[in-house]
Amino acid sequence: MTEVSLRQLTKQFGSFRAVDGISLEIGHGAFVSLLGPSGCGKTTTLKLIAGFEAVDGGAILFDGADVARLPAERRDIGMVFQNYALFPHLTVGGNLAFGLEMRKRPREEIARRTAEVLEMVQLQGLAGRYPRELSGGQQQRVALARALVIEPRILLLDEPLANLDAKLRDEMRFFIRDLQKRVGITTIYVTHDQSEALTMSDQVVVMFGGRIAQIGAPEDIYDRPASRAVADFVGRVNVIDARVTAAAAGGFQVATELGAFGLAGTAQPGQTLALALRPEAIGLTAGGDATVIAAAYSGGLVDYRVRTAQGRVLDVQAFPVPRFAVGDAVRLDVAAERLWPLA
């Protein structure tokens, strides 16, 4: 296992800052996603850890040492990609080999690591296959196992469930994620999906513009984001508006259009705040003063829209029962602990 530092890392392509002064502490054997929307710096991040791109300013620590100016093939780490990119003339058995034999192995300690490897992604008995002889689910773990049988320092994964069906996907999830605490190894993830980076991640970095948001613990990060932009980003959410009307020793009241509220924390009266208030945070009940205005079954949730007296419009999930039609009259019933002053 192996602790990674990124120091005030930035990389410039012309005038573009692709990754602007960034600096992470990744723990041994933890697994961080670095979450954002397409060029916001986290793939060109991955790429300056794996030494795929050449860094213009800061460090990038392995255990203490400074790798930044090490060629790939000497930073010991483990790469799947997107596309998996795994050698089609080879077999199953000669994708796994082929690192090995470039470190120039024992032939019967390849034999023996392809055997371990393959066991450790379930894919026992395929060593004799060719890549398009395989599901894009058994490609991913043959990605995954070239990647781990050089038994590398540090994992590195870049989209790499891009490519998969929605169930697949969903299931490989857990499938990396359980493999990733078995094997013990320093994983750093990129993707562009919240769902993937808050299911799989012991701590997930979110990034915009080539510079860090926010670095928190999956539930940090959904339900207290540190901006606006960080709550957008990672799911729904409404924001509400709201006063300051009293405060007190570890708390203040709020006045909302939704109703007063107490707080933990500290702000004073006559501030104004805007909320973060994740949609399933809001119970519906029969005969209030907001209206449904629309509403999308899907399956052990409903997604349903609705009008406050206000005007406002919030979203709210909930479960099918009981369950309201488009027109009904409901009461909106607010979990004031889910409540998030955003800065």
Given for the second form:
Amino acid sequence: MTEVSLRQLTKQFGSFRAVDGISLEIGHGAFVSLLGPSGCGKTTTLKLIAGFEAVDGGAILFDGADVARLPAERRDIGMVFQNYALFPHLTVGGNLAFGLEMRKRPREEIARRTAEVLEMVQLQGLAGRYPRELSGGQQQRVALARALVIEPRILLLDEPLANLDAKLRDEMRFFIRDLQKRVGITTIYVTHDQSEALTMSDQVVVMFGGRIAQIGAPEDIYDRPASRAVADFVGRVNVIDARVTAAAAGGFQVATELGAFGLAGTAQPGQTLALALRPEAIGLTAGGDATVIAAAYSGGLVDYRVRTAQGRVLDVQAFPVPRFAVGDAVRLDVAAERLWPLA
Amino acid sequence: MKSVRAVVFNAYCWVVYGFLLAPIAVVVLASFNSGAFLTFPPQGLSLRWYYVFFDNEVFWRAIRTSLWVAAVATVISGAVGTAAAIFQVRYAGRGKEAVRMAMLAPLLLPEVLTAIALLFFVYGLGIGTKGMVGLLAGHLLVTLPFVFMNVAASLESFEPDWDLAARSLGAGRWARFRRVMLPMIKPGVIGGCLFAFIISFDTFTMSFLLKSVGTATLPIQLYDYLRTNFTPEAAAVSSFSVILTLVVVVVSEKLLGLKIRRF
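For comparison with the form predicted alone, please write out the form predicted in complex with the partner chain.
Below, the chain from earlier opens the complete complex, with every other chain and molecule after it.
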């Protein structure tokens, strides 16, 4: 297990600063996701850690030793690529043996390790197949096995589920997370999919424009976003204007168009705030002064769009029972503890 | 039922193939002539002129020279052309198009001009045409573009991520080339080398201007011979050279396998 720390990491492509002073501490065996829209620098950060791109500034420490000047082939990393990058001219066994052969391991050890890892990814008996003879999910697991068989110091994954269909993607989330826990390897996972990041990670790092917007546990990122941009990117959010009416030790009162609420924290009376409110934190009951203007049924949940008496449009997510139709009058019940002031 | 279009297309294909192959067939048939002159159709069938050819040390020396030059030219253009193609596709960046044009330039210029320029060049350097250096340089110039083109084409389907994956697995530069890139561009390398061999074996102009006095490649010897003689021996030599080339192509295809991507 390896501790990774990034110190003021920068990378410039021409006049474009892809990575702009990133600092990050990743503990032994942690699973950390880099989450952000395309072009936010998450993949570049991963390539810097892997050694595929040269750093322009800053340090990359593995257990305290700077590896930023080390070529990729000597960093001892396992990498899983978005398109898997399996060697098409080698069998599954040949792909797995490749890294061990580069390390000049004896033949018996290579055979034993390869068999062990194949079993770990539940692909026993497929050692003789070529990558093109495997399904997408199987190729994905071979790619994971190839990265892990060399017992690397850290595991890097670059959007590994992007090419899989939805059902398989959900299975693979659990598979990868479970495997990572069993192996106990420090893992950095790049994705633009917020639900992947939230379900799999110990820590999520949200990135915008080459900088870190927020670092935190999935619950922090989702329920206590640091900014409106983070709140928007990680799931849907309603933003409500509020005015502080009274403040006391440990809490304050706000007035909003949805009513008055008591919140924890500190604020000055008279101050105006923007409050984040997730769609599922609003309950609907029949009869009220708000109107349903759109409803989309998606199986387990229904996504509503509701217009308040003041004309504000809110997203609401609720269970299908009771069910409301477009035009129905509804009352909004806000879970006060889910209101979160945005900076 | 076949449509008229398909029948016409089929006939067209046969005509094209006939046009391409008929001269070769004529030469081969003429080589079995029993008469004293190179004529077609042959006057009687015999292996007479093959016996004459097999006893003619002059032609054998020319064949050995041609094989030797073609082999050396193939090995060198195989290595240099492959390296150049890798550089062009993977590392040339903005200069990509310029490198490609430079590599293909020998194909675009008339071979006579290139040969004359090279002749001035080797004399300017003081090497002259005494040894094989000038001749080999000429042959390299005309064979290199074929290796380059073939390898560059096969490199287009090489995914950069394969190289990165190999790096992450601890493979250094040489191991990545030998174990990952080479197996995948193998069809291009072998195809290019076959072209190089055949082109070198067949080329006339370069050899004519750059050979040293007293040595001759097979095409030169044949040309020399035909200037003063007009016997079916020339056809026998030509047929033999056709068969030799075919053997080289078929054997290397069987041995090295153009289709299978495994070393």
